[in-house]
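One chain comes next, on its own, written out as structure tokens in the form predicted alone.
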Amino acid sequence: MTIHPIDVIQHKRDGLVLSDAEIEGFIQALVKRDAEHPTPTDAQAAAFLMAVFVRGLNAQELAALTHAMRFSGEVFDSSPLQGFVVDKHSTGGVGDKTSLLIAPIVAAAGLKDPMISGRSLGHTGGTLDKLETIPGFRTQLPLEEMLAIVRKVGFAMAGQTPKLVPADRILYELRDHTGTVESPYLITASIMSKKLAEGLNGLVLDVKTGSGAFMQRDEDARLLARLMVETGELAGTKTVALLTAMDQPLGRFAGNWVEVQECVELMQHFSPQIDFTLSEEKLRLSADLLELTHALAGHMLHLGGKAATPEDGADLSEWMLLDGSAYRNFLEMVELQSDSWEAARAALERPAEFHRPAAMRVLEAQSGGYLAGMDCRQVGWAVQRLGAGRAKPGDPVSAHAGIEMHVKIGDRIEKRQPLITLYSEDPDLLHEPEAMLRETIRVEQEMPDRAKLVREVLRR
């Protein structure tokens, strides 16, 4: 049967349960753009999208949706792994480096972790953005090249590859200019899509709620995480969600490279065969980075049966810090994917020496009190202003732009005490981002209440 764009269009705005076949024959249509296939224009598929974002979509039309933009374009077959393969998402945040950690220390308890990842996304930050600040390290690798780290270390982090659910790619950058981004069943099909392409038995999503979250209240958050665990439960992936607080930057940097430095030097610290050791207060300043790694590569260990709960998984994952296996297997994922491994491995050894912007201004604070609150997204839209991110796709990053956080919400404070330092390498870009910073962080007399990290985990 011929599926025609407009028929798929007329029946989703007027409220009707689109068919399986029908979301199938739209999105070949879209991708193939042959003539076998009725081609939707542009201006159809932005309708197509608006409908959707109007009416909203079923839990069969979004898994038939989902299961269209996976299958649009080539997929990562994992079954020569012979492992339970895993991976975690994160819908966004300011400070976000828990992949870092968690790739490697998955893989070091003998999972598979191919993981696929984005680039920095409006206030939010990228993992692929901070990896290529390692000198020579390759994000965009062949399946086959990514199949063949993943069986000798246990993970791999690498970009979409352009044939990699192309469905995606397309319908993304019309909902940018269509006022579609915020829907929930667009975003769960979008990231569902490219996550299960990899071909996973276990998923597990860090859904951001808060100021610093492109879901900032609580019920939107919830609803996103039930639809992407309902989504992938449906397409036969243990799918957990964990709903977390994105109140402040997470750990004591955000940037590329200072959060890839932050990582690292955990890594090391923890390492026994490494001579280095991170202050008190600088580990004070990471253990929610930590608390949020080790709760979520918990529940990794647990889906993939290393671990009989969720908390021995966090046990667990702990040790493989512990042990230094983790911080092993993370350089021999660089020394794998990088062209040139003495640069890389320089820069990792000594990570605060390679650290070098050229200009930095230290925000004191003006009163004391108490670190109240702050709101999290304008402390994300003054990292990227910095030069950490992009005004718009393409744009170039900056390695070394970023803050550093010396206070957490709830520490007592003093008048001029440090509250951040600013890092960019153009002086004339320090401006702004400081005034952004200085208007949004707030000291009170009143000592707040200091918010759980992890506020909930949604199963099917």
Given for the second form:
Number of protein chains: 2
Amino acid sequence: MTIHPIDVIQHKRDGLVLSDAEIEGFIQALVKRDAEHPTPTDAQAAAFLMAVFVRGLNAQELAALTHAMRFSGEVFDSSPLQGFVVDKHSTGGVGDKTSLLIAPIVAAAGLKDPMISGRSLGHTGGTLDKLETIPGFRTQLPLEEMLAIVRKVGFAMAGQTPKLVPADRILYELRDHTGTVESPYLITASIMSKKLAEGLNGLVLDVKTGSGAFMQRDEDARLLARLMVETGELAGTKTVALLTAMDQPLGRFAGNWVEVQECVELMQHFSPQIDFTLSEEKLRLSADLLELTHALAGHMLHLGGKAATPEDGADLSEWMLLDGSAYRNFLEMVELQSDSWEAARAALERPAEFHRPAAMRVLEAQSGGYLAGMDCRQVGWAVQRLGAGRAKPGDPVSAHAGIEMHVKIGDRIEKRQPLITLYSEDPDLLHEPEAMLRETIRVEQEMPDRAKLVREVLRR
Amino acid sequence: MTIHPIDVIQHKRDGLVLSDAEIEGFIQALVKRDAEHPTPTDAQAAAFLMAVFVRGLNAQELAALTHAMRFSGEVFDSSPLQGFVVDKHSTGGVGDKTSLLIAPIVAAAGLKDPMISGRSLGHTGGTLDKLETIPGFRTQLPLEEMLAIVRKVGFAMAGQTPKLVPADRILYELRDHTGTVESPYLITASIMSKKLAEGLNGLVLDVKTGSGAFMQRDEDARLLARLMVETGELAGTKTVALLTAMDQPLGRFAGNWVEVQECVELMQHFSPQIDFTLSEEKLRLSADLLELTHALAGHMLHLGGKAATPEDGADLSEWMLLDGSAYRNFLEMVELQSDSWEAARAALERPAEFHRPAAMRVLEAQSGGYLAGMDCRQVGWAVQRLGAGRAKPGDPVSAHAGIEMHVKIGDRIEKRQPLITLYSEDPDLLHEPEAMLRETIRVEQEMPDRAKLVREVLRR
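I would like to compare: after the form predicted alone, may I see the structure of the form predicted together with another copy of the chain?
Now the complete complex, all chains and molecules, led by this one.
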């Protein structure tokens, strides 16, 4: 049966339920477009996206769209991996570097994690941009090489290949300029098609909520989480979603290299083989990062049968830091993925020394009180404008730009106390972000309530 | 203030009310697109159209969209015409040839009608295709020549120029392939922008309803009529809409030349100066055409101050046929618009003889009873497949293809009585339309109710 794009558009426009064949046919034709078969045109795809935006999709339609996108190109064949294949995905935050810890942790505990990550988007950071600050680090791995690294180390960290989920690339570019980005249905299909293309047995989703999240309201984040869990399970992948707070940067740093530094220093601190110790204060500032890391890894380990409960999984996750195996794993992965391993090792051995911003500035408290809160999205934008992010796709990012938080929400603040240090490779870039941060950081006289970091856990 | 297409799309998507500036900015940018300013892209315009399709427009938004489209290119400057400038528009039907009679009638009564018409679309006929069967007839008139002819004769009949309402051409092409045709809001903006670009003082709309109409349900046709009247009045043009039945071909013929023939023979029959008489039976078969012609022309004459009531206007319209002035006007218009006036005059003098189909076939009743009805859309498609219409834009149409109705709904039918004669220039094209007509014509034992031709009149 031939699927005509216009019929699919009209059915969704009129609120009808699309068949699997209609969705499959539309997406396949979209990816195969050429001079002889030019439809669906960009205009037809945009009309389809807007119809989906307004009308939504039911669970079966969403599963069919995700499936069609997932298999629109190559997929990662995880079957030779001989183990439980797992991954995590975050909807994007500020200072969210859990992936750098979680992948080596779950690999150390015996799971396989072929992690495919993204780049900095809007006010949020991107794992690939962080990893690429490691000297010689390659994020563009052919799928065969990725498979070999996961086989050897238990995990690999790479970017999407051009042949993986091409339908998402086409649709994402269109959504970006046709006002159809913020649909929970289209977000779910985009995220889940890419994640499921990794051939996963289990997936843990970190759905951010709060001022620094794309979904700022709990109810929007909850709907997105529910749709993603449902879609993962319908595809045969065990899926759990955690709703987590994104109301301040996660951990101590936000930027690119500084986030690698924070993770490496934590792994070094806990490794019994390494003679390096973080101060109590620095550990305290990274406490939320560690809490979230273990919570997410704990669910992954539970899904993968390595722990009886997610809480047991979180304990196991801590052990993988404390016995040094996660850090060993991390270094082994970098050795395989870096083209200049000597330089990479030198940087990782003393990460604080490798941090070489040309300029810095300290934002001090103008009055005493408590750190009451901030618009975390503004903080994210400040980090990006220091040079850590891009104005448009393809722009280079600065390795050493970023911020260091000296306080967390709820902390007692003295007047003139350093709140945030700003780093940039270009002194001219300090001014605007400093003003943005000064504007958004709220110091008040009353001690604020501390929000829970992990708000909810959603399962099928 | 710069208008960003994506903001306009998002606002409409979210059900907000767009400002005049947003709509104006979007449409102006659409028409001015070039390599340097490529937005709104086709995809953005399609997303906008789908958002409008689903969310609708309020009266002010619709007025603003119509205004922006109307002034997106050249407009016909009717100010030198020194008279009440009026036109009619039909939403499209089968055998609907009222324009050929109405324009010379209202001109004969002293109004000015710069009529810009369209071509056959889908199952419906087009005035331009009918006129172009007259030898040498030009429908592509520069606006200055059109003005000169209206000045001289009181009316002219032409096609849209490429510079008139370019926004509609862009949007119409996009709507056609993005499933956004059937929106009453977008239909209103498309029709009214083109009609108002004629610089009208008054406009009468013939909104078809029934199986042969684009809007088959009364409530859809009524909404469209209401929106068009509101939009016309907001633009300062006196606007009236008639809801009229399209459940069988209007008059005796449907096709191209045969429709010119029907009108010319009627004008000749009524003209005291011409020695030509139609049989009572042929007049009876054209009675609905005459009724609708006088009803529409009556409203136009009433709007233009030539009659105290629409009913008086209908009487005046009849008089314009009975004193021969409408026919004189028609011939004068053809003389000015035809490049081969001698051939045109010869064809018009004996129109039945100029009708030269290569093949014909008579569909006979297979049983006796009453003509109960038909799917008039199927009848329209049969006419187009005889050669009168196009499979795609730009295809040539046959001058002599068409059908002749020998019966009207409610007529008593004898077995083997001729119901319809099919004409084509290609004998191979007779078979499928004959089967389509046989399939759809219903002869039943009970006499059907006769529907009123003019169902409702809508005013502000």
